[in-house]
Structure formats: structure tokens, C-alpha cells
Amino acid sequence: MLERLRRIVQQVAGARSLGQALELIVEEVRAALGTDVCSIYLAERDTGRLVLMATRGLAPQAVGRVALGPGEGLVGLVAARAEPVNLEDAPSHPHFKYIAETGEAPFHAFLGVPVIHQRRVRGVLVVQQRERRRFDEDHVTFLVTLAAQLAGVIAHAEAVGGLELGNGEGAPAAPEPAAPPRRRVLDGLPGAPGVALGTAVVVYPPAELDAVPDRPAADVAAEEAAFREAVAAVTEEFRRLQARLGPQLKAEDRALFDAYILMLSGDSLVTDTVARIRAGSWAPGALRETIEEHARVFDAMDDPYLRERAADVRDLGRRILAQLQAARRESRDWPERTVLVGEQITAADLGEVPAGRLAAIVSAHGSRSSHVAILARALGIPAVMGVAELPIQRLEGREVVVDGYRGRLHVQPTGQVREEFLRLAREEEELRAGLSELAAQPSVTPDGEHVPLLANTGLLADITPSLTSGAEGIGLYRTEIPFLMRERFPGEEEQRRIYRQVLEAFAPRPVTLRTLDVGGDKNLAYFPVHEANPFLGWRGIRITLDHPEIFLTQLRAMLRASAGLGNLQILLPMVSGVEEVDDAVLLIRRAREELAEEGEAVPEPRVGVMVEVPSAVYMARRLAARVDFLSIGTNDLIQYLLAVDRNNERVAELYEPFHPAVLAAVQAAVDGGHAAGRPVSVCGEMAGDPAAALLLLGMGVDSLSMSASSLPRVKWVVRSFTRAEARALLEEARALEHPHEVRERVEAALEARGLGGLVRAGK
């Protein structure tokens, strides 16, 4: 059973179109189970109708023409129940609906299982038999297991199908059944607010064939020449390896090199790729298709040894691709409004786009709290994260609309959709212009209480926007950004220059530099940390305390940068107990003493602790007693409190800032800090959400730090509610049990105060 499942899923995953995928499913399932009929129905997104999309055993002319409404017939019953239906005599069941054009009259036994993806029934997989019988348990479990594995594959094929212009160069034409109108809207998660119209540019990691996008060849002859040169380079590489290692290897191991060289010199791999290039594909895309086609042949073989050769074929492909990429040193042609699209976009990817050309970000993985989404908000550009069905290979060069409010990507929008989003962009600009007038106004509540609003940043390019936004300082400077953008640890003097620019720009206003916070979703290429569970592993203060040579270099750079200014604040991340604070404070003191011995007198900085681990909430009073201030990092705190990986799009909906437990934890941290006589700020993303900021105001938070783009909206809230009003609203919210109820209550308060524009901007 497992072998059959594996083979079917592999074949379907390699299909070039939705129609081909569905045809493979019905053909292979009928053969595997030995049934008379196998059919698959897909649910229309808007209407819920179940359309017959492929069949073996029913009338072919019914495909694309027969449709059942929600709950209609046995197929509708399976979808409505979202569970299998196994019947000995289908026509005798009260839900049975006879449809003459399918030709299903002779069939009695019926087994239907739902195809469910992300809690939504995507379709129904059905097998039927002439004889009266209940399908046995093996048939049921096989079909249920297969449907579960195919759900994501079908969803992805649907997304790709909506963008297909054809079956691709060199691919055989697949029978494409009549289908409902294809969707060009892909759903993800809101990452950063805003809307943007632009051109998709796909970013993909080196030597990763699956990530290579489709792209037409600008110069067919040049592409073919580049491919042949890459093949020759890989062949020569194997010859050198064979000559160097040959004497140490057994005969059968030496034969492996011969096999590789033979494959590279043979007609099939090279000829097929060249044919695809001559048909109009660029070399990496043509190589990707050829390698996958050849690998699938081995995948389908019964002999385990031969099946393993698929890995050899893919390895060859990666080596050739690496050579192709190494040879392409020309700079990329970045469109005026570039929308970066990728499986997992990094800070380094953002840094490659020329200034002023980055319009938006779309990522197949991650959520609102992913590091790149936070950077997008800092840059003031929209982002859509966690687009699980993102057909990356089909998006290069296409016009797209990124809706960061709803978390949607519109591909090649129609004229009407395009105009609507251009209108929304204009309205957003008008709102932004109106809010910008608040920059010079003080952040003071109507009852006269000053609530400082500071900026979160990590890019030198953010300094000017932060200053013009009216920020009263930097509440969080992410020092890891320069580390992430380089291929080595930055030296002390290099770091000092960066920190000095920030400290000088805001002097005498406070600047809070967070010490190096890597690990989790922020890995350094030159200092990799491989862990099964990185978010609960070696990260933040744990790394820097284990590597005092790195920590002391950074501390010295920070202290030297503050000379003559006196506005430096140092923030320690990922603290879980007092021991870490004591050790870090000793190192800060040591760095200052070292500099004094070297003749550099630097002012003593204020030191703070980030509260982002549940243990720190309960230790807040004791931690605060050891330092000068607390800063609550709600991004990680929510993740750890709710046991939700904030980068995992499957559970991203559970990541909820308005969860009652989150509100209770933040309040406890505030109370703990105040009990020790220390101020408490919030530097997590809750601070930049107008609705959440209103609740934080009610909790007694002393200051809020956020991206510069969020600052005017939050200032509007601060200037519109007294502390007493915010506290009363908080008490109402704390009495509610469901996060959506809390949000609705707070947003209703904003609407009632005439701040509905802030509510709509967050949706």
C-alpha cells in the first residue's frame, strides 16, 4: 500500500497541469484498487458546486458538464459530512441522485472520500463497482490516506492551473477537461498592510531546481551555449574527482563516476534540454523540466536500486544549475515596481533590490510575525505571507497586485480589479498624508499624559523616515541586520560606525540597541545553527553568552559609538532567567572597563531586558530590579504562550495578539516592572496595531515602539483616548473569552471615536 501511495503522489506532484494531475489520479487509483470506476469532483470556490473533473469508467462527455450543488447527491453528502461514505447499494440510498449522462446506472457499490486542504473540502474522490458490496477497510483507508496526501498537491495544481498559458515547452499535451473559470487570486496571510501593483520577480536559492521559475529565453543561442558550457564544466569536474579519488575506491564505486560522465555525454539529457531551450525556455527552466522528467522515469521503477538512481539524476541537475548560476554574473534587470516572490524571502534578498524599486513582498512561507514581514512594515511596503499554493515557477514577469490587508495576491488582474486597487492605493496615500500632519504633534492623551512613541528599525535607510514620522527615539534597533547582510561577522570598527550613525541622528533622544539576536528564523549563513526546534534552541542571549568574543566585540562597538552622546540603551533579548542578566551585565561592565584602560571614557548605558519568554513574565519584577527598564517583545511572547510557530502558515491563524492569555501575560509583565519601579515599553508588533495599542495604553505601558509607518496611526489613538477610557475598555476586553470578540470590541470603540479609517486599514 505504501509503495502504491508513494508512486501515485509522486506522479501527480510531477504533473504539468491540473488536468494532467486529475487524469493521473483517476487512472492510477482505479488500477490500484481494481474498481470499475474512479472519478474526482472539485469544489468551486465561490458556489461550492462539485464539478466532475476527471473519470475512468463513467461517460467521458460528462466531464466538466456534470455538477452537484452543496449537499446534493452522494457526492454532495461526502462533502457536507467531510467524511467517507461507503455504500453497498448506492441507488437505494435517500441521497442518491441519478444523472443519466454519467452512465452510472450499472454501478452499485460506492465509496467517496473528501479531499480536504486547510479545513476546506476541495473535492471528492469516488470509486464505484458494478456488484453490490461494501468496500473493505483496506480500500477505505487507502483512499482516505491518498486523499489526505493529494489535497495539497491538488490545491497547488489548481493554483498553477489558474496561471497556465499552456503545458510548457517540451511537455506532452495533457487532456484538459472543461472547467470552471480559473482563479487568479491566491490566498495567504496579511504580512504588512498596504496595496501595490507591480511586476513579479522570483528569487530562489542557488542550485535548487524546484525553485527555478519559468522565464522565456532572451537569446536562445546564448542560453544554449551557456547550458553546454555548464555541462562541460560538470563533466570535467567528475573527471578530476575520478582521477583524484579513483585509486582509493573500489571498482563499483569508480563505476559511479563513469555513469555520471556517460549521462552527461549521452544524447537524452543534453538533447532534451536543448530542445526545450530552442522552444523558447531559458536554460535553468529547460534543465529543470528535463531533470524532473528523467527522474520520474526512475521513480516509477519497481526495482529499489534503479529507483534510487532518480536521486543521481537530480544531483546531476543541481550541479549543472550551480554552474549556470555561477556563470551568470550579469546584474538583474529590476522592474520599476518590483514585487519579490519566493519560497522564503530573506533580508539579503530585500537588500539586492535597488533603492526605490521594491514595491511589495510575497512569500510561500511565513506569517505576519516572520522577520521579513516585520522588515516590510518597517519599509512601509505591503507583504503577503504563507501563500501555500504559490505557483512560483509561473509568476516571473507577470503583473500582480499585492493586497497586504487581506493577504491576497492577484495575478494578471483584469482591468476592473486593477482599477479598484489603484483607487485603494490612492485612498491609502490620502490617509497617510492626513496622518503625516500628526508628526509634529505631541503624543499626549486628552487628559495630558505623555506616552512616548518610538521607532523600531534595523536599517540605516530607516533613520530619515523615523525622524520625519515624529518618533521620539529608537525603541528597538535590530543589530542583527548588518550581520545578516554580510558574509562574515562585522568587525568592531565596522559596527561602531553603523551604531554611531543611528545614535548621532537621534541624539539626545534615546536609542535602544538590541544585542545580537540570531537563531530561530534568523540564521547567519557563515554561522549556521542546525536544530530540530530552533525557536526553543540556541538563540538570542544564549548564543552571545556562549560566545563572549562575539558579544564583547559588539558591546565595545556600542559603547564606543555612544562617546560624547549619552543616549545609548542596551537591550538583552531572549532572557529567561536572572542568571543570564547577571552574566550579561558583567560583560557590559567588563567591556566598559577595557575601554577605560585603553583611554576611551564612555558613558554608562542604561540596560534593559526583553520580556519575550513566558518565564520572564513571572520573573518580571526580579529581572527589572537588576536593570533600568523592561521592553516586552510580543512577537515571540505570543508564539511561546500559544505554542504557535509564527512562521508556520498552517497554524498562523492561531497566532492571536488579542488572545485573553496574551493580554493577561502582558499586563503581568507591566505590573512586575512597575512593582520594581522600572518603566515598561512594548516593542513587539502589538505596539504598531492601533487596536492593540489602545489596550496597551489601558495596561499602563509607559512607551510604545513600532515601525515608522505605523507611528502616525498609533499617535492618533493616543491623542484620542484618555488613560481612564483605555483602562475601562481593557476591563471589558479582559472579560471576553474569544480573541475575535476582543478585537471587535476594540475596533467598535475606534469606530465610535471616528477612527474607522484605522480599522479599515488593518483589514
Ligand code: PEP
Contents of the next structure:
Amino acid sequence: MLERLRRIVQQVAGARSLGQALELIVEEVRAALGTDVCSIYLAERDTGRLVLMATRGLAPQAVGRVALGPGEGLVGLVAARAEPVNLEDAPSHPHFKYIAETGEAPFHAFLGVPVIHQRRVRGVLVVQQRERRRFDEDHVTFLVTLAAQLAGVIAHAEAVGGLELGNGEGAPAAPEPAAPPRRRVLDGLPGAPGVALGTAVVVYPPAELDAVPDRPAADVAAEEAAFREAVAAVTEEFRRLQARLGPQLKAEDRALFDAYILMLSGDSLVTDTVARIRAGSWAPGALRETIEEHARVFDAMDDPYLRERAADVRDLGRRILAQLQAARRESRDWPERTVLVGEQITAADLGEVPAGRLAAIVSAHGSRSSHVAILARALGIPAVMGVAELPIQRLEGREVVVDGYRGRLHVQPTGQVREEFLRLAREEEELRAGLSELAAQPSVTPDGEHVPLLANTGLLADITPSLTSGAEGIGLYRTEIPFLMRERFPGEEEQRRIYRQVLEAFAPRPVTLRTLDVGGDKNLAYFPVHEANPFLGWRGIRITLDHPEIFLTQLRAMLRASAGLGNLQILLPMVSGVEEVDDAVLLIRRAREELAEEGEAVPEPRVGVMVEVPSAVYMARRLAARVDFLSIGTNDLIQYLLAVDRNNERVAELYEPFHPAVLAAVQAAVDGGHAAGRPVSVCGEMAGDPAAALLLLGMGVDSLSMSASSLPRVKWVVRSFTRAEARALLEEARALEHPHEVRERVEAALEARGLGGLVRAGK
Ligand code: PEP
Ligand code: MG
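Let's compare: the form predicted on its own is above, so bring in the form predicted together with this ligand.
Every chain and every other molecule in the complex is listed next, the one we just looked at coming first.
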């Protein structure tokens, strides 16, 4: 049964349209369970009506016509209860509704299970049998397991299908039982504020066939030529490999190369792909289709040896794709207003877009706290994250409106949506213009207390906004960004030059360079780390202490960059105990001594520890006593305290800066730092949220560091509330138990001070 289940899920996931997916499901389930009938009903998004979308065993003409209201009939009952209904004799059940059109009179046994995705019933999967009997436990668990696995696939296919142009572009026509509802608005999570109108450019990981989007061929002859060249290059690659490895290989392994070469010369792989290109698809899309079609044939075979061949076909496809992509990379055209769309956008993807053309980011995975969303905020462009049903393959070249406030994507927006977008953009521009006057004003509370506001950065390109935003220094420079954007570890001199630019630009104001913080969701392609739980694994200072050669190179580069300036602060990430600080401080001292021995005397840097692991909260006083300052990284602190992966859109709702436990932890860290006589800063995203910043002021935080685009808003807050007022508000917030109550209370305080614009803009 498990094998059957796996095969069905795999086949359905490979379907190119909703119709094809549903047809496959009913066909395969009926065969697997040996029932007379299998049908699937899908819920209409707006009305909740359950529409019969595919069937085997009921009258085919009922498909697309028969629909049941919520709670109506047995199918409606399954949806309303959101649990299976298993009946020996359906017609005698009070909920049974006879619908002549389906021809279901002769069926007695009924088993219906709900298809649930993200807490919402998306449909009902039903099997029926002529005889009177209850379906046994195995049938029920099979169907429940299958429905749970298929729910996401169906939801995704629904979104894809809803955006299909209906002109048969791309895939060969699949049976479409009924037009699915057209969906032009896709919901995700707010990643970075702002709205933008632009053209979608799909980014996909190299050599990943499944991720290749559909795209029409701009020039059929050129696409065919490119494909044939790629095939020739792969054939050549195999010949070379065979010649090189031949003597060491056993005869049967050598034969594998022959089989590959044979597949590439004259096999239907090539002719089918060329046919698809000639029908109008670009080469990578045509290749993806052909490879999937061929691999599926092997997937469906019962013989395990032949089934394995599917992997060979896919491997071949990946190699051809890699060749095609390599040839295409240099000649890419970027629209004026590029909206990057992808399963998982990386910092390196952002770096590929020419300066000034990146308008927004839309990602199927991730959340507000993902690093790419943080980068978007640093760049001042909107981002929508975690769009679970993003029909990536159909978005290339479409006009889209990205609403980073609400976390929404509008595909091919109507005139009305465009109007609304333009109004929002105007309002935002007005707010920005009003706030920009604040840049020159000091960050001082009404009772005269100075609360320095600093900028977070890490991209060379965004030093200018940080400078012009009125930042009093850099509170967090994420040095990993230059590491992520290269193909090898940057050398000491290369790093020195990068750090020098920032240190010089801000001198004499302080610049806080954080030591390399990779791992978690930041992987270096040239230093891969594969772990089951990367956020709990080898990350940040754990890596650099294990690799003193990498750490010392970076520390030497930082120290040398500060020569003659004296404004360097070094910040240590992911610290969980005192030994790490002691070891790091020793290495900093050693790097400085080495430089002195080499005749390069550099000023002593101030050193700080990030508080972003719960253990560091409890150790705050002891950690602070060893260094010059603490900086609270709320992004990770929230993730570890609430056990919510900051990158996982499924649990994004639980990621709550206003959670009472988060407020208590931040307060404890502030108090610990102060008990050791050291200043405490906050450099996580909480510092840039006007409402959260107000509470941080109340906690006694000494300075705040945030993306340059958030800085004017937070300055407005600082200039509007005294410390005592912020403390009083914090006291009130402490009495509340629910995060949403805390947020509402603080937002009400902002509104009452006439700062409602900040609240609305931050949403
Ligand atoms: C943090 O964790 O709050 C932080 C500032 O670091 P990063 O977001 O780079 O992990
Ligand atoms: Mg962090």
C-alpha cells in the first residue's frame, strides 16, 4: 500500500494541470482500492460549494455540473465535519441527497474523506461500492493519508490551473473537466513594506528541472539550435568521462555511458523535445516536459530495476539543462522593473539584477524574518514571502503588483487594482517625503535623552541610504553577504577593502562589523553544510571557532581596515556560552598581536556579543562583563525562544515579537548588560518596527539599529515619547497575555500621539 501511495502522489505531483491531477487521482485510487467509484469534489473558494471535478464510476457528464452546498448531502457533511464519513448504506443516512444526474442510485457503501490544506477544507475524496458494507480500517487510513499528502499538491495545481491562459501553451492538452476559478490574487506574508508594479522574472536554481518555468520561445530556430548544442556538449562530456574512467570501470558500468550516449543520439528524448520547441516552447521548458514524460513511464513500472532508470533519465535532463543555462546566463534581458519570483530567492539572486532594476521580490518560501526579506528592507523594496500556492511556472513575463504591506501578489492586475496601487504608492511617497526631513534632526526624546539610531547593512550598495538616513553609525554590518555573493572565501585583502569602505564612510561614527554568521538559512555554495536541523547546528561563531584560519583572516582584515580610524566594533554572533566569547576574544587579541609583529599597529576595537540564543539571555551579565557591549538579535532570539523556524511560512503566525515571553527575555538581556555596566543595543528587526521600538525604549535599551528605510519612522517615535512614557506603556503591556493585545495597545498609543501613519505604513 505504501508503495502505491508513493506512486500516486508522485504521479499527481508531476501532472501539468489541475484537470490532469484530478483525473489521475480518481483513476489510481479506484484501481488501488478496487472500488466501483472514486470521485473528487473541490470547494469553490468564495461560496464553499463542492463541485464534482472528476469521477470514475459516476456519470461523466455530471462532472463540472453537480455541486453541493456547504453541509449539503454526504459530501457536504464530510466537508462540514472535516473528518471521514464511512457508511454501510448511504441512502439510508439522513444526510443522503439523491442526485439523479450522477447515476449513483445503485451504490450503497460510501467513504468520504476531507482534503484539508492550511486548515481549510479544499475538497472531498469519495469512494463508493455497490454492495452494502463498511470500508475497513485499511481503506480509511489509505484514503486519509493520501488526501493529506495530496492536499498541498491540489492547492498548488488549483492555483496553477487558475492562471492558465487556456490556449494550450506549454504542455500537451490535458483533460480539463471544468474551468477552475480564475485566481489573480495570491496571498503570502508581508516580507518588506512597500508596493511595486513590475514584470515577473522567474529565478530558479541551476540544473533543477522541476523549477523550470513555462515560457514561449522568442525565436524557435535559436531555441532548437541551443538545445542541439547542449545535447552535443553533454554527449561529448560522457565520451570524455568514459575515456577517462573507462579502464577503471567494470564492463556493466561502462555500458551505462553507452546507454546515456545512445539516449542522446536519435532517441525520442531529442525528437520529442524538438517537437515541443517547434510547437512554441522555449528549450528548457520543452526539455522539462519531455524528461518528465519519459521518467514517468519508468516510475510506473513494477520492476524495481526499470523503475531506477527514471533517475537516469532525470539525471540526463539535468545535465542538458545545466548546459542550456550556462549558455544563456550572459544573454539575459532584465525588465526595467524586475520583480524576482522564485521558490526560494537567495542573496546571490538579488546580486544578479542590474542596479536600479529590482522592483520587488516574491518568494514561495520564507517569512518576514528570512534573510532575503531583511535584505529587501535594507534595499527599500517590497517583498512578499511564503506564497504557498505560487504558480511559478506560469508567471514569467506577467505584469504583477506586489503589495508588501498585506503580503499579496496581484497577477495581471485589473484597472481597479492598478488604481489602488498607484494611490498607495503616492501615500507612501508622501510619508517618505515627510519623514526625510527628520534625517537632519537629532534622535532625542522630548525630555532631552539621546537614543542613538544606527543602521543595519551588509550590501555595499546600500551605504548611501544609511548615510543619508541620518544614522549615527552602523549597528550591524552582516559580513556574510560578501561571502555569499562569491564563489570562494574572500581573501584578507579583498575583505579589508570592503570593510575599509564602510569604516571610512562612517568615521568617526562607530561601525559594528559582525564576524561571519553562516549556517542556518545562509549557506555558502563553496562550503556546503548538510544538517537535519541547520538552525540548531553549525552556525555563526561555532563555525568560525572551529575554523580559526577563516576567523583569523576575517579578524585581520577588519583590524587592518580600521587603521587610523579607530571606529571599529567587532560583534560575535550566535554566542551560547562564555567559552565562546573567551576563545573569540583570544583570537581577536592574537590577530592584533600578529599585525603588530608585522609592523602594522592597529587601534583596539570594541567587542560586543549578540544575544540571540536563549542561554545568552540568562548569561547576559557574565557575557557582558567580558566585552564592551551587548547587541540583542531579536530575529533569532524570537525563533529560538518560541521554537518557531523564522524561515518557515507554515508557522509564521506564531513568530511574534509582541509575545510576552519575548518582551520578558529582551528585558532580562537589557538588565543583565546594565548590571555589568555595559550598554545594550537591539539590532534585530524589532528595532525597526515603530511599535516594538517604543517598548524597547521603555525597557531602557541604549541604542537601536535597523534598516535605513525604517530609521526615520523610529526617529519619529523617539522624538515623540519620553522614556518615562515608554516605561509606563511597557508596564501596561506587561499585564497583557496575548501578543495581539500588546500590539493593539502600543498602536493605540502611537495613534493617540498622531503617529497613526506609522502604524498603517508598517502593516
Ligand atoms: C538577529 O538574529 O536578530 C540578527 C540581527 O541577525 P540575523 O538576522 O542576521 O540572523
Ligand atoms: Mg541572528
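Between two forms, the rigid core is defined as the largest C-alpha subset superposing within 1.5 Å. Everything numeric in this text was worked out from a predicted model, so none of it was measured. Positions refer to the first chain, counted from 1.
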Taking the rigid core as the superposition reference, indicate whether the CA of residue 133 shifts 2 angstroms or more between these two forms.
yes
Quick check on residue 355: with the core superposed, does its CA move 2 angstroms or more between these two forms?
no
When the rigid core is used for the superposition, does residue 700 move between these two forms (threshold: C-alpha shift of 2 Å or more)?
no
Core-superposed CA shift of residue 51 between these two forms, in Å, is 2.6
